[in-house]
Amino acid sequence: MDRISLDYTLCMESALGRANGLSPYLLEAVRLPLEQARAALEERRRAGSLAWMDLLQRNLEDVVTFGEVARERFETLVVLGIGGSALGTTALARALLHPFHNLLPRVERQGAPRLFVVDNVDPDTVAGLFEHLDLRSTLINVVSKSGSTAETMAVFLVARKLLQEQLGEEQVAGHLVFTTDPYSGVLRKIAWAEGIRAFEIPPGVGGRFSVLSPVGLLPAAIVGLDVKGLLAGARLMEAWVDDADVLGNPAYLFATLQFLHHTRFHRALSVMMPYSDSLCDVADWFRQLWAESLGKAKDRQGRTVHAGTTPIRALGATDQHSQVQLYMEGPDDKLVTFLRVEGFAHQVVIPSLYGQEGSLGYLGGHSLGSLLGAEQEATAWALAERGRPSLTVSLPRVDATSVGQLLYALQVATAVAGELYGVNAYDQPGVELGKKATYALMGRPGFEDLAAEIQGGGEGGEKPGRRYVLA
């Protein structure tokens, strides 16, 4: 089984200079943090705390057998979630299905669903997509671990009414399945009520590390994705993560660069940038799973840190005709990541023509893949002329084994820099802030003071988010 990889040899001063990378001794000196890091992880896994490393050896087998009948019956798969609950059902779906998936007919999608993914509550798309569906042959899954998500929630609701209307109250249970906690909420109470299949998300599981849960599982299973490869493929990680030197794996390693990068040389922005458009989204899910983890104002003795470097996605090549220009010459701020996949499933070959023509002729007989790779190594090549780091993890090529790998690499990776970082990994304090303010805003009882504070005035009883308002 091909193994991803890790090339960081422009990341070092041997490419860079001592001015700008970092040298062997100084990745040696994290060794001891690195390895109180394992400790740490080790320790906290086996208190049951880190219920998502657990997530490799649940039995799947339910989620695998649902798939495969709700394959059978619907057309349709609309996944209602947001966050966590989600971006990993969009990485896997970009990653694995056919780029125009719900564009085939179903007998080229191999009898799959079409997939649409809510994630927002702008009404012009709920009601864009809700007026174009045939329910009677649409399944819609609802994912919140909490059964409080005011977004999920308000989309549910409004798919259940149409639901009701258009198919009558005693076939909305079959048209919906609950990916949820497993003994409380108001999703659970509601499946018990009313009879819906529901999944469960295990305690303890976050939504940013729920991925390889039925979270991303349960979806993936419904459009056919290749379950079992991801599972083997996120194995092989955790053999790789728990087997090697701390710094003789792609995930500690990662965690470290991202690290010293930032606190030896002030780069507090981590680009993620794929030569794949099939890996755009799974930069889109590794953005919210950087910054919810990292992103901290507190350490976990209280202190203040403000810790955390802010992720950006970009995309290769497309990327290098917006953004390269700021990375190359704008503040030396950047630590950027390519993912870079070795073996393409097509290879488009570009034809010779016109021949005569120097800036055309030299592309005839290449393929569109080696195009692309020869864009990725020539960024990177120039950012470290400029005295910029990246970093590059090859994929032998995009598939569930690969992105198995991936995706688990990157969670580890997080963990650890929260202990590099000494923060709290797994809460998320100022997004449970925004969250509060909404429920007050909308009215939700037992948030009536909060909504007056908002909503309260300075002096003269104006409202501060009125003051400077231009009309």
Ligand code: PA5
Second form
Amino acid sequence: MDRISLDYTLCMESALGRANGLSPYLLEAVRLPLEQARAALEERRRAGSLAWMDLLQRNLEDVVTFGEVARERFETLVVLGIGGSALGTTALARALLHPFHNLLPRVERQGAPRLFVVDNVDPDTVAGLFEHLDLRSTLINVVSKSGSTAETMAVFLVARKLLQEQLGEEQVAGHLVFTTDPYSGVLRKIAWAEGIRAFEIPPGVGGRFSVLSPVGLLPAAIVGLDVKGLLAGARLMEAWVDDADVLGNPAYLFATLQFLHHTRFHRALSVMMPYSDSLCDVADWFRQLWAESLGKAKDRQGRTVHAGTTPIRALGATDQHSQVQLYMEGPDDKLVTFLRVEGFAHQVVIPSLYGQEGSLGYLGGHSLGSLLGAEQEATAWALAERGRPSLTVSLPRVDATSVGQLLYALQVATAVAGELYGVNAYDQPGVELGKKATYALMGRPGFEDLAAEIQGGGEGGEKPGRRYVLA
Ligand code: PA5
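Same protein, different condition: the form predicted on its own was shown, now please give the form predicted in complex with this ligand.
All chains and molecules follow, beginning with the one already shown.
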């Protein structure tokens, strides 16, 4: 199995000069904190609080078997979830399915269902999708660890009513499958009460670290992705991380480079820029993983730190014509991570036409893949010329084992960065506050005081603050 690689030359002072790049001595200086981070992670894992790391050892035969049966039976799979309960599925599907999977006839999809991931409550999207689906051949996978997220549950209620109206109550359970907490939450309760098949998100696995649990792997199995290959890739990365020195594996090194460019050079924006359409949603998945894990007001000692860097997704070569001017000459506050593919599945050769035209003739005979690769190299070089740092993660090809390595490495990197910043990477108090405010505004029992507070008539009877609205 080929390994992915991480080239960090253009992060270093040898390429960027001392004012902009990291010195090898500085990297050496973080060896001790990295060793401490590794020890802390091992300790947390022993204590059972890093359950996502144990996902690779789980037996997923039930997921694979369900996937095989569902693939035969259904024409369409709809996944309902949000945040960590949807982004992993989208990333896997975009990376590993045919780019126009849903447009292909079934035979060209190797019998796999079409896939739609609904991760918002926009009424036009939801109505637009369900208006056109034949529910008789549709399976709906509701994914929510808590079982109480308003967005997911609202769309579930819409879908359930449609199933009941169009297929009859006795058919409903057969068109639903849940992925949720094994014991708690309303989805689990409904599954028990109504005989709906439910897969478990193992306790202690948070949404953004759940892509290699049934959250991501059940839809993957249903649409026929190579689940075993994904896990094999992740295990390969796990072994690399475990066996290598802290500065000799891509996960620890990635975290270190991000941390040092932030803390030494005040580069607080982390751009991930795949030069591959199929990896675009991996960058989107990473955006959530990094942001929700590291963006914390307090460190583990309770001190105010406001930690984290802001992850940004860009796409090469498209965003060369949109964002790169800013990256090149705007504020020097970014570290760019390129994702690069060495071997694309298709070799599209650019025809040698108009050879006499200087601005076209040079393209002929090259492949589109080599053009994309050259554009990535050119952008990295041009950034470095301006003293702007980048690193490049190369995948031998976009397949299950490479993607499994990449996802696992980025999860470990996030955990390591959490240790370096000294924050708890596994909670999300800010998200929870927003969820509670939504419950309050939508009239959920138990949240009346919060509703009053938001609307300005809370305890103490304060008047609503003055509003400034231009209409
Ligand atoms: O990463 C996280 O924990 C969050 O993004 C959750 O996945 C998201 O809020 C959805 O939560 P749930 O799966 O409970 O519906």
